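One chain comes next, on its own, written out as structure tokens in the form predicted alone.
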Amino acid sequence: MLRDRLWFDPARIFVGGRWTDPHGGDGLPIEDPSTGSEIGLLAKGGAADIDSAVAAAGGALQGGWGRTTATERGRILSRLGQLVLSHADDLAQIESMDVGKPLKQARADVAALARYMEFYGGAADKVTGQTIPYLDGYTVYTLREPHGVTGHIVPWNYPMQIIGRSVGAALAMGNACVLKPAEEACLTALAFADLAHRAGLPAGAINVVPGLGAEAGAALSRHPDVRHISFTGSVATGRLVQADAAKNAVSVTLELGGKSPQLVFADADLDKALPFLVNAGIQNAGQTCSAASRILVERSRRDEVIERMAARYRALRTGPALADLDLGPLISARQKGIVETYLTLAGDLTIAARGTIESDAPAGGHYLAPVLLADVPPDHRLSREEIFGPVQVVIPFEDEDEAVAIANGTEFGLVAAVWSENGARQMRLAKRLRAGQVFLNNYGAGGGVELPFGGVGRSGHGREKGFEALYGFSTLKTVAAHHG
């Protein structure tokens, strides 16, 4: 049962240190994407709730987290990973009853928390200036200096990963946070609040206010006291956010979400590459940013790469998250809803091979067999636009250019990957492919904590991950010192 592994009651917000009650006197259900059924109540905070996180969080600027060295930020930044891995079962079932993943995704996804927590821990003393020659009786060089408050407005796919990535960035830079998690997948980012504070963290350092988006999170993103915001959701809602923020003259970070293409080329191992292929568009049940949809497959290779693709998926297994299966639910009957939509489109495409769902998965659950498409058009709805389900489509290309150009051909560019042992193909199309990451002969690096991440186009701008994603949570200030 969830209230087993509760330790807080969701029902309340966290600011300034403490649990409080929203100012609204109503909540939001809890939904078991496995069964369909509510299993809690979760706090509806609103915009009077934003403000009060707001100013508890610019305390904290002025009072004692304002005056933490950077050494101690990373200090307790490195405490909190500890208290992150000893809660790992806790947080791992949550996570699992909360989104509908698979028990041992939600254990990658702990760990991933914990690792950030460790890795910017590390990193919170290690950012410096420089110093810039200039005319003879002046010393310039740069500082690097927090935005202030940050906002930070969380989707429900992996809510401890990108608190992990956006949130340990921010408070290892010296900002204060406030953290809008998606109103379908809150629990682990009030876990954390709570853990934070336990690892030392100063009251209004963290700050966690769940809520509808049209009501808390635009609070948040339209704040005259918020300096800087990190968005990661849909495109539509990254546009709406980058408007309140413009109004303010706040940079904002944005990771809208992909369309992303694995190109298969004739002399790739595919050995190695299959799990891969498979496995980065399935994982989450398809509800992944970087979900490599798109396979791109030379025609020489086209019914070798389908036979053995399919015969994985007839092998792929859909069912309650806590049993642990390949595949769990969808998060929501609106998301199955969408992604139902998109295959309605297939029409007399040919459907390679579908996945099953267990005979014994409960009837209300948001159920879907994954689906992969063979022979799909570059320029289908389902070549070009996120569907956010388990939804894979084969794309047959002559030769390197024609590749190029429909791994190219979406408005997305978040992440690609080639599977070639031509060494000169592999450094030729690091170059060409439209993406923020790209990878050669894997897929995702193993999570890369360290590994700067973001889109071009409709992916977004801005880098998160790595030294990068400090840098974007910070301003740089130069100083001129002029002594003759």
Second form
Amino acid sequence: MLRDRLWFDPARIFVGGRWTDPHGGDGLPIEDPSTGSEIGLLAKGGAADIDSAVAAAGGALQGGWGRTTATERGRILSRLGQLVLSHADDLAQIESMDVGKPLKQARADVAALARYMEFYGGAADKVTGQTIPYLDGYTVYTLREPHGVTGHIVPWNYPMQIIGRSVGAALAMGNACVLKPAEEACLTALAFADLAHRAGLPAGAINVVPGLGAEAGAALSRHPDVRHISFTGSVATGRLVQADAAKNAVSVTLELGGKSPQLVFADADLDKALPFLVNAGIQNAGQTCSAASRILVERSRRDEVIERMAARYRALRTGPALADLDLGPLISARQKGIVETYLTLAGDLTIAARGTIESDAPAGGHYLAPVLLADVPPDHRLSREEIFGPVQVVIPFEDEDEAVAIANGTEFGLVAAVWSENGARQMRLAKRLRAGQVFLNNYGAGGGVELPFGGVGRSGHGREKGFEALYGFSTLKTVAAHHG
Ligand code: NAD
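Having seen the form predicted alone, the form predicted together with nicotinamide-adenine-dinucleotide (NAD):
After this comes the whole thing, all chains and molecules, with the earlier chain placed first.
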């Protein structure tokens, strides 16, 4: 039961270090995607709540938080990481019920959240400026400073991981954050605020306002006192957020969608590749920005790859999140509808295999068995558009040039992988593939809190994760002293 796990009231918002009632009107239903039933009531924050949250964040910067040393910020984040770990079981259960993800994935998300706090806790006092040789009689140096109030708009698919990477880096640099989680999945964002407060984060340094995108989200992205926006979500919403940021002439990081390819060459070690080929497509029921939704395979190994992937697909089990199978439900009836509509485009294409839905899965849950499609033309909509569900397409290619052309042939560029034992080819393709991350003989490198992440093209711009994110969440001041 959800209420046995919650230690806070999700119908309230967290602003200025306190739980308060939102002004946005009646709460929003919390749905369990595994059953389709309502399991609680969520705060519906509105523009007035965003105003209060931004004001509280500004107040924190004027007060104690603005004077907190980098070392102390790091200590608070490290303590927060420990608190996340000591609440791991509750957080994982809450996330499973809220998002519909299998428990093992929710546990991995908790571990990643804790790891982000450790990483950014350790990094907080290691960001330094430079001294710059200049004219005679001058000393010039640079200071890395926080932007000020930062806005964080987060999607529903990996709330904990995305909060960890974006809010973690922002706090490490001394910003004060206003977080607007997705209306479909807010519970762990609220839990995070409570734990941050307990870890010693001063009032106003983190504020969490759930609410609808068009109301609370838009109010945050257009707020004139927000100095930087970190947005993760769809291309369509990213464009709106960037337009809002432009009106205020502030910086924005966009982490958007993808149609990421894995390229399998004839000399690939298939035993090594196979688990990555399938898992990177069906993890989180395919609702992953970096899902490997396209498998490009050199023609001579097409049959073998399809046969072996299909065998794995037929064994994939889909059921309730807490049953902890291979796939849980999709987040909502709406998302399931989007994926089903895409599948109607398959027409005469060959369905190489489908997984199965457990016979006792609740009828109201948003289940969709994973689908593997063979020989999909590269220009087909199923090969070019982000489906955001458990659907992978296999596209054969003749040679390296064609593989690169197909891989680079969508408007996205988030991640890509190359499976080949040929070292020269690995190096060549690492350069030729248009993507923010390229993996050679692996996919995802285990999540990689330390590894800068972000896209090119419609996948967005700016980098989060790793040390690099700290530069995005800060601004550089040049100081030139003339002393003769
Ligand atoms: P979405 O764009 O619908 O929503 C994302 C967030 O934006 C939510 O919090 C939503 O409430 C808010 N929002 C909606 N309208 C808004 C508006 N007008 N102004 C301000 N905020 C608004 O995306 P989604 O459906 O929640 O997430 C799925 C998408 O996110 C996919 O395209 C996926 O690829 C992408 N994604 C990208 C990454 C990445 O790191 N690149 C990670 C996860 C998800």
